[in-house]
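In the form predicted alone, a lone chain appears below as structure tokens.
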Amino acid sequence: MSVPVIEMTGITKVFPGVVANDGVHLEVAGGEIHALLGENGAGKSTLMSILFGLYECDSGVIRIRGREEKIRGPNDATALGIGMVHQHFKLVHNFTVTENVVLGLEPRTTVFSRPWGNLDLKTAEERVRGLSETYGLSVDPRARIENITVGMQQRVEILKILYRRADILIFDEPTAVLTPQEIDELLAIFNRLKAEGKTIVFITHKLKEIKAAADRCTVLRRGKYIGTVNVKDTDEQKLAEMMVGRSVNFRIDKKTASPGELVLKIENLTVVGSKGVPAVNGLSLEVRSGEIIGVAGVDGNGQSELVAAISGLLPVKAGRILLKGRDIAHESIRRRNESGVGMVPEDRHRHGLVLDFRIDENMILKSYRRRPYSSQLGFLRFPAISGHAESLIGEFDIRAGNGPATIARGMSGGNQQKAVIAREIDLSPELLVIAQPTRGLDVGAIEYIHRRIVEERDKGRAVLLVSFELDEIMALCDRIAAVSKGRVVGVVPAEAADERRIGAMMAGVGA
């Protein structure tokens, strides 16, 4: 048998609180494609910053190439020939994309043949242009970042480590923000890595995406090495049931759905988007007590805009937004709070969390002005704020090593999620607006949160969801509404609608 590529031994990390990684075992064979499957907190990330040398490992052994090293930092890990993007991409917005692919490395002019002077800004274009075309990954060399997709940024992070020269990819998380086109493009841009001889290890929760593109999958629970499988020969139930350490049910059991009053009505909407131009352009929708409805879309058809304006953080251009007949549409955002509407932002590090408060204080960012939480002079009533955190934490198996005291930015992403999801659902709003649930989470939390929304359907709450697994919308949703070009294509119930004519409503036809 060959030497693995990565084979890391006895793997030991301890955070205050936490143990996340506990003797973890890894092996990864020269030119796979592998996956690391676990819960939220279960250390995979831990596990890869180790590899790259973000953090050192407090015992173990890591051997590359069969040689036994110590990474100590990035530098080191670089110099093995190992790359990595981050769930959360490390790029300057305002730079092109040539200038983030060589920031650190840039090119310069020969002066008497040595590389002193300018930034030879021609030739790095050239290279990154090269680098682009040999894989795939059709990327403009001078587009600035803020101008260009989601998709597109993750391909400017891949050619940053192609750049310098990596043949170990390691992918946190690498289709969490991605839509799902941009998710089969990614798993293609793998497929043409791997015949080129490079290594990949990605982090994912996604049990479809391990099975389209990974060879091999190690499974950590829980900070613990559970098992590596071929994956061919495993199905996506026994990869769940390595991961949460129990059956998973993917069916989403919910009786038939009993419409009540109508709460939401959204009567010819128009929001203006960061591009000067209407991204909702005219839309009406409504939503009734005890239901869902489902709003399905490619990204970029207004999604993202229309939850931002039924929240206050857009302003209208025209139309109402009527929450059981008032129109809230220019109301403040506390306002709209105290009325019933219960917000699950898309972005929950930027509109869902403070990241450098404690669980505790982001549980009651919407309630602290009431009791138990405050005194009737405004003073924070800590013991009761603590207690309420706790209460959530463990109702909602939120990973959380310090617990109440834990900061929210030392969570992993899908325990981030589970707190807002947690603090919106407490506050029992009429009208629970959820976008992208599921985000980020494993199949285990899925299937928890989406019984807990099924739940307040159930308890009579109107809940609007906003979702790009298409999967979701139809598996949750009573009612979907395909929107394209900002406005609402066409409404069917759950019963009558399948992928092909979903899909090509999205598409703008076929209402």
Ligand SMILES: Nc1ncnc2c1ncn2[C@@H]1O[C@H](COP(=O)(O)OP(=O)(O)OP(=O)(O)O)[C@@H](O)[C@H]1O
The other form holds:
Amino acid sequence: MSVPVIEMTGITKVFPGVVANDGVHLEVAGGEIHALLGENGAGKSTLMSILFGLYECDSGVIRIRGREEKIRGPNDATALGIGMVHQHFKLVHNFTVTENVVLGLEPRTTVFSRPWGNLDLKTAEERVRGLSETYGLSVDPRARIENITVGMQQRVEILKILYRRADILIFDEPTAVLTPQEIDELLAIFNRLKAEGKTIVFITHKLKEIKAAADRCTVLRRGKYIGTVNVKDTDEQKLAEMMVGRSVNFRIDKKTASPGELVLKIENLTVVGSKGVPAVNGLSLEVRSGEIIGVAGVDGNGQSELVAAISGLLPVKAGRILLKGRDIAHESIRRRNESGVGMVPEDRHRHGLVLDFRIDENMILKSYRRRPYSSQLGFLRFPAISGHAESLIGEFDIRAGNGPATIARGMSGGNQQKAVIAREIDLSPELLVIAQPTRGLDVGAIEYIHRRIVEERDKGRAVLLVSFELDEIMALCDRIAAVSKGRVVGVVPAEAADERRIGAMMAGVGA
Ligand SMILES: Nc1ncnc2c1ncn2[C@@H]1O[C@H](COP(=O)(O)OP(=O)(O)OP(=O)(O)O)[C@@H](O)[C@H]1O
Ligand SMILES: [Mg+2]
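Hand over the structure of the form predicted together with this ligand; the form predicted alone is what we had up.
The complete assembly is shown below, putting the previous chain first.
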């Protein structure tokens, strides 16, 4: 075999209380698509951050194209032709695509072939257009970031690194924020990048994507290197086992629902979205206790605004949200929480956690005023607070290096998600609204979270699940409501649902 493009050997990185990488090995051949797989907290992002110079490893050797390198920062990485697309994009929203791409490397106009004052956006725009065409990215160089979809924003991030002439491209969970359609498109882009000789390393939890796009896959578990396999010689079951160290059950075992009283009744709801027009437009929906209703739809059909309106983050323009017969549409958020609405928000960073708080503090964000977390005089009682976090960490298998004292920001993405879900389930709400619950979770964690959601149903909670993953909706829900353009197009029992029928409804064709 020729010299690997990336060779990382014996990489060790310790954070307070946790060995994030423990003698890890990674070898990537030039021009391959290499997947990096591992449970939440296994050390994948850490390893890639070391390669990109964001962290310095405590020990280990990195060779790029056969030469040993010390990568002290992103500038070193860029100089070596390494680019990284982070899970949370770093774009300036009111700038255009081109302005974002050239940020930090602005070309200047020349006079007598010397750089002179002005920013030469025209040349930049031409180059951005050229790159976009070569790789089939279909990005409009003049569009403003705030007006383009998340999928397009990701392509701008790709353009940014191509513009800097990267030929080693690292993606940290690029598909976690994409719709199924956008995922297919991204995997096609990967193949075009590969055809042009680029090397790609991407992190994902979705075994289907690895089967569809990767040549080889390296697996980490709890900071350790487990192995590297040829993707065509393996299958999803084997990959899952390598990753969690036991066999994983992909099917959800649940008995038929026995719905009870009506808990949530939404009548003719209208909610104005960020574009100033109704995103939810006369939507009606019912959820009973003891059942899981899934909202299926293509991203941008009012699902996010529906969830925001129930939680109180967006005002309701018209219609009613009845919780056991009482209209909560205009109540304060605290009042809604106290009347039994639990909420797992779509964006865990913005609405789920206070990132600079400790995990134990995050676990009582909605209950700190109650006993035993507050004393009669209103003082916080720390032993009770940290004991509470301790038990949720155990129950939900949240991996946090410093236990209850861990700062939320330092936890891996999947463990942050588990923390939010743990807090909301622990409140035992009558209505549990869950948006994209398994985004960024590994298969073992998904199995667990799905089981917990079914358990909550069986305890008599009403569950409203919003997910872009049709597989998840079909597996978990008792009834499925397809939404299109802010309205429910039809509701079908899960047994009667098949992917094509739901797909047609999502496209606006009635049941
Ligand atoms: N900046 C940090 N400070 C302290 N601990 C950290 C920091 N970054 C990561 N860790 C810890 O290192 C371990 C590995 O984290 P990492 O983010 O690499 O996991 P991951 O494999 O990317 O997980 P996920 O799939 O959930 O994103 C975790 O236990 C995490 O809590
Ligand atoms: Mg990660």
